[in-house]
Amino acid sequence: MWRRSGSRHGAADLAAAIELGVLDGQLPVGTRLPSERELAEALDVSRTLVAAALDRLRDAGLVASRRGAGSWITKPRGRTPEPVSPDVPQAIDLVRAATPAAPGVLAAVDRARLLLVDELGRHGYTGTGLPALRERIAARYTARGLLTSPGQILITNGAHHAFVLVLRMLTHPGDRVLVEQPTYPNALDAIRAAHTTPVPVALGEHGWDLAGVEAAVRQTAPRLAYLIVDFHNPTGYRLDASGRAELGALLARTQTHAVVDETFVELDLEGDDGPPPLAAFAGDWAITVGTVSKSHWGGLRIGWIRAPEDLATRLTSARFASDLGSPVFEQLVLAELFDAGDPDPAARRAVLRSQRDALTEALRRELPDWRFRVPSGGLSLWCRLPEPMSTRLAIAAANHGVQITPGSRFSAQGGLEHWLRIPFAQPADRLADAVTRLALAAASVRAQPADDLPVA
């Protein structure tokens, strides 16, 4: 697949190739290497051609060797790794989906330091989370048309996190958990790590085919359900009040437990209220887990799991298995965040529509055949491809100084590969760069011979 570029420098390409496989978790830090001479053998090129594109992944800091020891996958100390080729500008991260911090941030670091004293006094494990932040969660749920007490609210490092302990605590290996195809990439590996199967029902032109999940759900019978129905991601679609309800009784009607993941919730760029949370369709069968990463910064690394408050009790006992809570600092800079609002919310929805306008002008320039929905929140646009080249073009890409993710990363089972995710939380001219470059990535991918292409 990475000498399909059609390109001369086949070094640069091969090593794009594995630092896409370093990039994608296809290749965990520490995994051994063939020699330069069973590399050779097997991809049936030189052992020069070999040679030289471990150099550059050594210089990039991603792999290392010694002499008896072989090659193996490491990570760059001390500094970011430059792009593969030399000859590429600065990279241009188009893998994560996330902005610079929001204004405020620094103002509630500044209040939260003056509230520390008081607990620097205490032992400082605050098992479920500051009351004084769950409190504030809980509001906002109410105030959202959820009925939340703080009993409900469960502190964790981030959502990620949370649905991993509601994974541990609901399901056991050999279970299946039912996901939207395509879906958040950690969500998967975690699904995959707890030794349970994710079941994937595939979100339609329109977003959910909810006949589609019932059969799924009557089907499969699975044991949890993995949902985001807000801004989704990578699609950016949103469910709907009527969807909710239907899902909600689907969900409470088959008595299948639900993880709503709103980590893009608040990044409604049109500001519109949206309708309640799907937790207020289905009752207890829904768990919601939430996160301040995207609407705030991902350097908080604070979320939240709301339940029924004696699963909130279980899940409090379960984690200590594996961390003793979370940070005390950045639970107070959270309730402070919380307290002050968000100081020009409008304004911050103009950047990012910005954004999202610049990235769509610019494709709809530079790469006219590629396809994608506008949508009205969330921080990316899922785009169809004219063929199915995501991975190849997220190889080429980099030796044009672009980090992108396939879109087999958002399968379940692989394929996408007509699908690329493109995150707009950057500023317009560095997405105007990105997709220069990402269509001369493209036009070398799709120029390549016709004997190069495989036999169908």
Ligand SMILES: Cc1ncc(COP(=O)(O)O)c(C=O)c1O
Contents of the next structure:
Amino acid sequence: MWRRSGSRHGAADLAAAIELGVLDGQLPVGTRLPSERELAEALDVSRTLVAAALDRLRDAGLVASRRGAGSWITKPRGRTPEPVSPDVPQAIDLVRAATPAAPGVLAAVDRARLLLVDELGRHGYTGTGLPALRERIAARYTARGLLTSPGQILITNGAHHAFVLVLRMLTHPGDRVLVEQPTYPNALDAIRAAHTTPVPVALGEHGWDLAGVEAAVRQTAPRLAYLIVDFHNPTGYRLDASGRAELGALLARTQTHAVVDETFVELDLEGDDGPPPLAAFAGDWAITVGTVSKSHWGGLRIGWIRAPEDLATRLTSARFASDLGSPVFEQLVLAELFDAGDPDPAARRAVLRSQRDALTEALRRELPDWRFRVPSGGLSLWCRLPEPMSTRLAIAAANHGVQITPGSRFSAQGGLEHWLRIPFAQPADRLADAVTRLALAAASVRAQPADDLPVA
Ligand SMILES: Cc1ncc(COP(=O)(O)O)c(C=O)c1O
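Can you now output the form predicted in complex with the ligand? The one shown was the form predicted on its own.
Every chain and every other molecule in the complex is listed next, the one we just looked at coming first.
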């Protein structure tokens, strides 16, 4: 997982993986580490290697140990622990694939203020969501070729919340959840947090291997699948209409529910309407989750679930176990945004295309041995690195003022050290600057002296 295949750098790799966990917020300060013996057993390596890794981390001030009390994560000494925060001046945030708000959000806020007057006379608990917003979302699906009634829509606090609600409703601890490999890291975290097991199916050079999906479904009988068929995160692939027909039939035939995450569906860079939603081919087996986080603004925190009406009702009741509804004001703002429509979709696409192209040009210039496919939508490039160094590169990049997520975070089982996701959600000059810093970081990683510690 954390080790480069055939690597002689075992201790360095393990230390780097733990360091990344700290920088990434996965291992907060104070986290107690398992004993050397437990770690060695769990990772199937020697105690010598674990001890050497812990020595390195102690030297870096990331771990403290006391005899009898074990080891725990400490605040890094002599370096800022905050570089992962996008708020640090000069740090370039390539962790998030999200743009600033689209034009028109502030104007919609102003209009929604007036509509709020009516809502203030009510109690404000909207349950499934404001009827006016559910109607608009249903109409948008119908316009895309998927007949939908407002009763099929449940408003949530974003697409991720939507996924977690469905996951909790349809799975039990111990179930398997089929995912694409690579996939969205927070979805993997949610799957693990629900005590279910992600079953990865690799995306190939041309996207989905539907025979592979069928084989995995037959072999592992997953309770649920989690799929991103519109500008997949992180690869940017989009499944075409015939692929959707095949995949939809497969889900129905094998009676497998799928959550179809449409977070990036509106982010097509070429102005192409795209095929109908997967649910148009899979019937009730597809539960669609949507959001305006990428199309309008992540700060609205509004998303939704489109499901068969009875499931939408059950999901609403189940939701009350954890939260009582989405904010009324943001729902009003979104209804206003939908009514106004995008004033200039071509201009927005042109900006995103120019950012994507600035990134690809800078990479070709400064890192010519990195390989990628130029996506026609989404917000990121999925780059193949010349060496399995993604984790070490992410750590080195932090020292050069770039926050970036290593490939392993997109994997159900670690690995993917040959891969790095680079979002193009920033202005062109900042992306060019980021690539220069990544090139420096890559050079520093490649220049690292061989570690003479034995590998277990
Ligand atoms: C595939 C995918 N799903 C869901 C989300 C989160 O969406 P939301 O902000 O609506 O919760 C993201 C955010 O990057 C994403 O990439």
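For the two forms, the rigid core is made up of the largest set of C-alpha atoms that agree within 1.5 Å on superposition. If you're wondering where the values come from, they're calculated on a predicted model, not measured in any experiment. Residue numbers count along the first chain shown, from 1.
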Establish whether a shift of 2 Å or more occurs at the C-alpha of Glu387 between the two forms, with the two forms superposed on the rigid core. no
Shift of Ala412 between the two forms at or above 2 Å (CA, core fit): no
